[in-house]
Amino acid sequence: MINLEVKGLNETLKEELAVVRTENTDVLERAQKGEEKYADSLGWLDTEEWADDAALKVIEDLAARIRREAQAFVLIGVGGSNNAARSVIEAIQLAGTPEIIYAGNTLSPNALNKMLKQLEGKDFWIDCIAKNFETLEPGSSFRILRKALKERYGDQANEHVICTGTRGSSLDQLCQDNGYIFIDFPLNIGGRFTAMSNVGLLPMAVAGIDVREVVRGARDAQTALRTQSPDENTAYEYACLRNLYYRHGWKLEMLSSFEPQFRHFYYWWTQLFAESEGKDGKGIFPVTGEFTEQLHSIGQYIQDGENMIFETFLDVKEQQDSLVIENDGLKDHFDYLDGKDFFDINKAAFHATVTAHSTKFPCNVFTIGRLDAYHFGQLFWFFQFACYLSCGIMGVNPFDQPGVEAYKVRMFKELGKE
């Protein structure tokens, strides 16, 4: 499992952090049945409703026919329909298989243009994941993505269409009107908890990733973490500590790591945090930083600035690559680093940075085995169980966004919607 170690954490903080430990051993206990109140939120909860071997077999069969027949693959997702997948696919994606190229994140003309840019001469298909069918990013994508395919395959083009949405909705009707593929978007996950389900597992499956890796990791996860006490349960810990930072000030929670292979977790696990907490006037704002090149500039705030953030970091224990720094007879006065490899020289900067970075406000490390499918697994359902605890904890409703849609009713309403 997921191992946590906190480095900064002086002997105050360690017995009121017993305390919150002890006062909310019911969050506990109640997540790990599954409330009741949130029954139409948890279908993540148990990885088997929407991952067992039925499911990841439709996947496994539909990815190895778009890996045969495609070149690219158009991701066609915002926020959490493509987060979860493209944190693996940017991380782990094998040689050989499609280009995954993203829309439906962004309205910008010149980022659009770039990605049917990318297209051209390939032959492709595209995903339009979408819950409900209504946000616009991918609904706007969908259209020109699919004149894209008009344009390249003529009668055939709804043959290289797959929609991932829900029963019953806007977008399955135009399924069954155009002859599209269809998957279901799960009613019961939203869609910053929907990685173990077809919307994160087809297109991880089409860069060549092994789902059932993925699934086995949160599988491990999730038997510990609903089984365990709240002595040995990491999740529990680790939300206890982040309510606790919470009350002492630190309101701003900064995920680290010095693998760049991390760089598009972050964002789903920025997402996770931000919608599930922030409302009610609470919750802590999800930062990132990518180490070593920001030790460079925000670094110095870290260190010396207002003292109103705690930070967690991701390791990994396990040597992926190897390069080593030779003398190539210059005189550079860098002669320290001879026949030194650069997994060693990165962990030394880890270990530094966390060593002063704890001086002066708490650090939580957590430790993976390695970086690959599974631990991926084990990241999602370990972050999407301490988020639910955190929020519990804090006294906000996980599941719900309000917010989200204050922008929309008056984008909508200039852009003329009824």
The other form holds:
Number of protein chains: 2
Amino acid sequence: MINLEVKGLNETLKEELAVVRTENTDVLERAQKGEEKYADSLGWLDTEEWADDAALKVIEDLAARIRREAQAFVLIGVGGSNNAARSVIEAIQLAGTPEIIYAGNTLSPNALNKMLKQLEGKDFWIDCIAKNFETLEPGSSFRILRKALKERYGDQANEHVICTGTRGSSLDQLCQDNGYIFIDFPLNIGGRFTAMSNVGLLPMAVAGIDVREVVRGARDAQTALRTQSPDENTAYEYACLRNLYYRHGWKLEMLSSFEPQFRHFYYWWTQLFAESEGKDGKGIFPVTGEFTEQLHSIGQYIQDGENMIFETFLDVKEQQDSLVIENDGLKDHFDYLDGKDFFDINKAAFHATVTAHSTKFPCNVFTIGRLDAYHFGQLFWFFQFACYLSCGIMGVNPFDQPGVEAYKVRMFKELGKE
Amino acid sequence: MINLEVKGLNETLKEELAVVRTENTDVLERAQKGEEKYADSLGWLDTEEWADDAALKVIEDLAARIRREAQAFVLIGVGGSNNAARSVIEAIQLAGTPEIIYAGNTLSPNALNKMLKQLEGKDFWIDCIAKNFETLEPGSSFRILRKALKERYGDQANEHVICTGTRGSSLDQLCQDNGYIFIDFPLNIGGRFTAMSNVGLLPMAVAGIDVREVVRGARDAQTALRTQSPDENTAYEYACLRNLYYRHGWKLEMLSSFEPQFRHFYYWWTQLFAESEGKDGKGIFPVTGEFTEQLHSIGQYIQDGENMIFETFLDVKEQQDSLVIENDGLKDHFDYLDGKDFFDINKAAFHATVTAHSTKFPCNVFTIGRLDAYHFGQLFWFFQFACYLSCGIMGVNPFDQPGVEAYKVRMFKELGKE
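Please could you give me the other form, the form predicted in complex with another copy of the chain, since above is the form predicted on its own?
What follows is the entire complex, opening with the chain shown before.
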């Protein structure tokens, strides 16, 4: 299971944490059962609902067919419709699997033209993922990709289209009209919680990821965190810590890691917390640190700037890659590195950073066993549940996002949408 | 010149801004001349010092040779040693020029092995850029890349090595001992201010960027901003605005744009401000928004979360790319987009976002004419000078970074460095 170690808590904070943990046990108990008021958003709370054996069989069969036929697979989706899949794919995609190309996440003609260029001369499939098929980016990208398919495949174009949509939506209708393959976007899950469903799992499977391992990881996290008591529940501990820090004025949480493979997981995590918690004038603002590189840009601020950031580190225990530094006889003054493995050097930098930063503010250190499909599943479910708890303690609804309408209303008006 | 429009300032803020602009004219005057106390860090204040015609000639000749011989060019550098070049290269690199590969910016064996794999079978040169050749990432990457060169070129390996270092440094000595090409890292410029020197310009030139245009842009910004009065000086206005916002509790600045080509420019900008301003317990924390994509992750927080962020938008006036949405006869409910160009749709999203966000907090909107080499030059010099001014108003030294030592001391101890 995911391990949490906390550094830099003084005695006062420790005492206050004990109080927060005692006072919010009802939040944990309610979440473990699933609250009736959020019933239309809790389809992720039991992975059996949308990622059971039957669902995985459909995903695997469809993915196998695409992998035989396609050199590229275009994921049309934005935010919750692409972040989970992309997190895993960009981290651990297997060699020799179709190239995964992302669309539906921008309105920049420069970016879209580059995307179309990447597809030139390649056999490809597209998957349009949209819960609410009114969102501009996927809707507009779907149009230009339908055109690209038509140019390449003519009358057979429709055979290369999958839509992941909700039953009864206009996307569902479009599939029926045109013979596209339709698979379910869970009606009772908001985008940012859909990792363990067709939304997240089909693209992963196309990229050669073992989705049964992903789901097994999520399920193991679920089994533990939905039954563990307040004293032993790591997601609850993390949710309590976040709220404690927040009340002390640490209003930014920096998710940091020394492994760039987590880059796209950061985006998933950022959306999860920003969109769930950032409302009613409240919320911890999520930021991220890709170390060691960004120690050379934001490291100075973290150490000496305004004391308003706390940090959450993601660490991987097992060594999975190796590269040893040899001495080539030149006088480069780096002899202290002779024969050392970058794995160990990177770990030394990690330990030094946690030690240095925790002199200023509290640091949470999460450790997972390996960076693989199974542990990504754990991470998804863990943070989803922790986010649910954290919002409960903060007193906000984790599952809505009323604020995103503000610019959309103005934009649709400017574009002449009725 | 870069244009600045400010949205969302109420009458009180406007009056307070007038006061800030009146009270800090001495900061502008001193910076325009260059302060004696910062003499060893102001080599960028006159682009003639390190990017005059003679320097550019050397860069162009060397780049031309590399472009003839190499399929890949490895930039070994971290932070200030790679961010400026990478900003421009990733945005506007010309097709058919050597692939630019980045090293010296990570300790992850996974990332380094991927980098080495990218080089397999390619003719390549390396450029090790380091002001202080004690930094771990470039030093260690240089070692593994020397080995890769040796394996490919044997006795001719040294002919593929450039070092950008300071005179008299251990890197200089290494060049003399091994016959590497040595070019100057300016002694009197800190890394994050070195865009207009060999540090930033050689990699750009290798990537086919017209570096004379970059420098011309910087010089035009310099000529304007070093002579304009407080009333007409946009960099000064921006520096005053930032400090005004900061005093009102908007402690995060989000640099946002609707053009993903700015992605790496964000990293440059982030380092510039985080490292210059984040000290003595002060400083605005720089964050970035890549829109429209991130509107689907952090948009909710920006609109409805804690009111502690102000926003600075980067906009490009001229249309440089086009992609028109056609109607293919399907009932997709996106007919309001028929015949529209993504350029215009993206602009509509931009205007709607500025309008929505500026109801909550002030928004600065910078507009440049085109996204090209010339305007990148303007942006670099503009923000460097604005940062110098902003730090002056805030009362911190823009040119040091004492806080980055904290983890380094611990790390070097753990690694057994004497």
